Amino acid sequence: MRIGVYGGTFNPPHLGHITAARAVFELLKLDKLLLIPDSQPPHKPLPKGSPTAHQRLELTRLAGEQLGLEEKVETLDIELRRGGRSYTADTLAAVRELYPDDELWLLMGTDMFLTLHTWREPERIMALAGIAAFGRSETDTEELFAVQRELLYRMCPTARIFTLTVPGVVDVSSTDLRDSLAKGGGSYYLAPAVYGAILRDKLYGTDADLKALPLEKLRPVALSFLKHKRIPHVLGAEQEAIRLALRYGADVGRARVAALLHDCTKKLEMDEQTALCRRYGIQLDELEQHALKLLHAKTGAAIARDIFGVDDEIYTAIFWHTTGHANMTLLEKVMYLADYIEPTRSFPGVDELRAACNEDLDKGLRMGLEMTIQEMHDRGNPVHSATLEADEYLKGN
């Protein structure tokens, strides 16, 4: 297996890191990419006010997910656990222990490549891994790269050095980006989920009021709570909520907020979900105590109200979006169906359900409830009482 190792302070991880990593991954035909945040850079201390090691690790993980390579990208905490100054030779040795039989490639930008001979144990570094250095254009880098390649080959004749041009790399200074974030800018250079996490945790001098976020800032914050694969669903639910709200007279802004936050706790496991239920005094029936998929609606509503200050109408739209209930409000119906039929959904009968929703909201709601009931029966699973009550209510009306 061919593995890329990309280290750095990632303070913060920005689109320059992401675009470069993706390009090198494809050009070198890597099988796996390891992102490794520094504990403490050997050449200079982290700037005052930098995030904690755990926060930089989380930002790096979120950035790595934006590559869209799924399990091929992994963020490692080996330098953070080791502590002290982060020397590349030691890190590569640790990676070699994890992958003793695989081919390692160390990824680095122009500046790092041109100073590699001054690093601690450069010969050991080149013995442990090939060097993959990237620049933005041939005219900017090739002449300098050629000189450095010659120097490194003299130091280590068996070195593997691969220099490449990555024209699409976003050129941004981390120092300038941090300054821009403190002044309310910087989002252009960050993946949305990374920017959202920065706003959420008030990093780099940001001070957003999470209870009064405009939609353009609520969206990235909401995305920072999600696994990457769930982002298209949530954005699709937002778009479908807009469409249904406009068609049936619901408040579009409230529908968008509910859609953006409806899955904010979806990635949590059972113990985390039940802990939130205890924290917020959420009572669970017997079925909910054992059905993980039912809990995120309740805990998500609680988080939406506690952290983002949503009102009761949005709270209940999130709370009931999984099961429904008898005599639902207009916004609850919109959220339930937006989650069900958003554009990325693909299951037998979804087109018929979409057509019913376009014809009449209650007709679509009843069809959706009955499809859920039938699916649960087919799988041999119990149906939540609120879903049955919602279906019976609609039959009587």
Contents of the next structure:
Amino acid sequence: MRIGVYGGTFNPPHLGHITAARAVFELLKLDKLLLIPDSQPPHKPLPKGSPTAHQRLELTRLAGEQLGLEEKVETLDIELRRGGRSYTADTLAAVRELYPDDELWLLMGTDMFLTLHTWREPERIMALAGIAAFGRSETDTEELFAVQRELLYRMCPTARIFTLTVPGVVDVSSTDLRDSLAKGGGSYYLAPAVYGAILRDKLYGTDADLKALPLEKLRPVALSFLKHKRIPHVLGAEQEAIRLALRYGADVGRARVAALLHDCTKKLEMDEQTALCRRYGIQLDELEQHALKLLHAKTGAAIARDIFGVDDEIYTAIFWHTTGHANMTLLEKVMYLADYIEPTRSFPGVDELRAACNEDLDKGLRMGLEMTIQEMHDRGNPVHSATLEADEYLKGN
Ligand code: ATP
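Other form of same protein, the form predicted together with ligand ATP, not the form predicted alone:
Shown next: the complete complex, the earlier chain at its head.
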């Protein structure tokens, strides 16, 4: 395999890092990319008030996910675990142990490339990995690379050096970005989920009131809770919720908030879900105790209320979005169906369900409930009593 190793302080990781990483990944035809946040950069101290190592790791992991490379990108904590000053030669040696037979390439921007000869053990670095250097701004041109390339080849004649210009280079530094964030800006240079995590955890001097977030801030915060692959679904649910709310006279703002937060605990495992149920006093019936899929609606509603201060209408719309229940409110129906038919859904019958939802909300709801009941029967799974009651209620029994 050809593996890229991209280290940095990533304080925070921004679109400059992501754009460069994507360009190198494609140009060098990498099979894998390792993002490695450093513990203590050797050349500069971490600024006061920086996030904890764990938080930087989490931001880097989120930023890496936005590359859309799935399991081809991994964020490693090897420098954070090693602690102390992070020397690249030691890190590459550790990566070499993990991947003894693979080809390594060390990714770095111009600033790092131009000082590489002054790092600790540059010859060892160049023996362990090829160097992939890229410009950080439009002005970082080939002439700038040429002198340094020659110097490094003289120092290490067997070195492999690849310099490139990143298409659409994003000229930003973490230092400038931290300043902008503290002044209420900065979102432009960050992947939305990374910006959301910064707001959520009040990093870099941000101080958003999570209980009164406008939609444009709630959206990135909501995305920061999700696995990357679920982002299109949640954004799709928001769009569908707007459409259904307008069509049937529900509160559009509330529908959007419910849709953005409806899956906010979806990625949690069973033990985390049950811990939240205990914390929020959520009673589980026999079926729910074993069905992970049924818990996220309840824990998601609890988090939405506790952290984001949603009102009762939004709370119940999230709470019932998976099972439905008898005599649902208008917002509950909108949320249930937005989740079911949002534009990225594709399952047999979805177009018929969409047509029914357009014709009449209760007709769509009944069709959705019956499709779920049928699917559960087909799979040999028990159907939740609330779903059966919702169906009976609509039939008028
Ligand atoms: P600082 O402002 O503290 O210098 P930084 O933005 O340079 O921060 P680091 O995390 O220290 O961020 O950089 C990690 C790596 O990413 C380095 O190799 C750096 O050259 C590269 N890099 C940083 N910003 C960009 C950018 N905008 N475009 C391309 N590469 C970048």
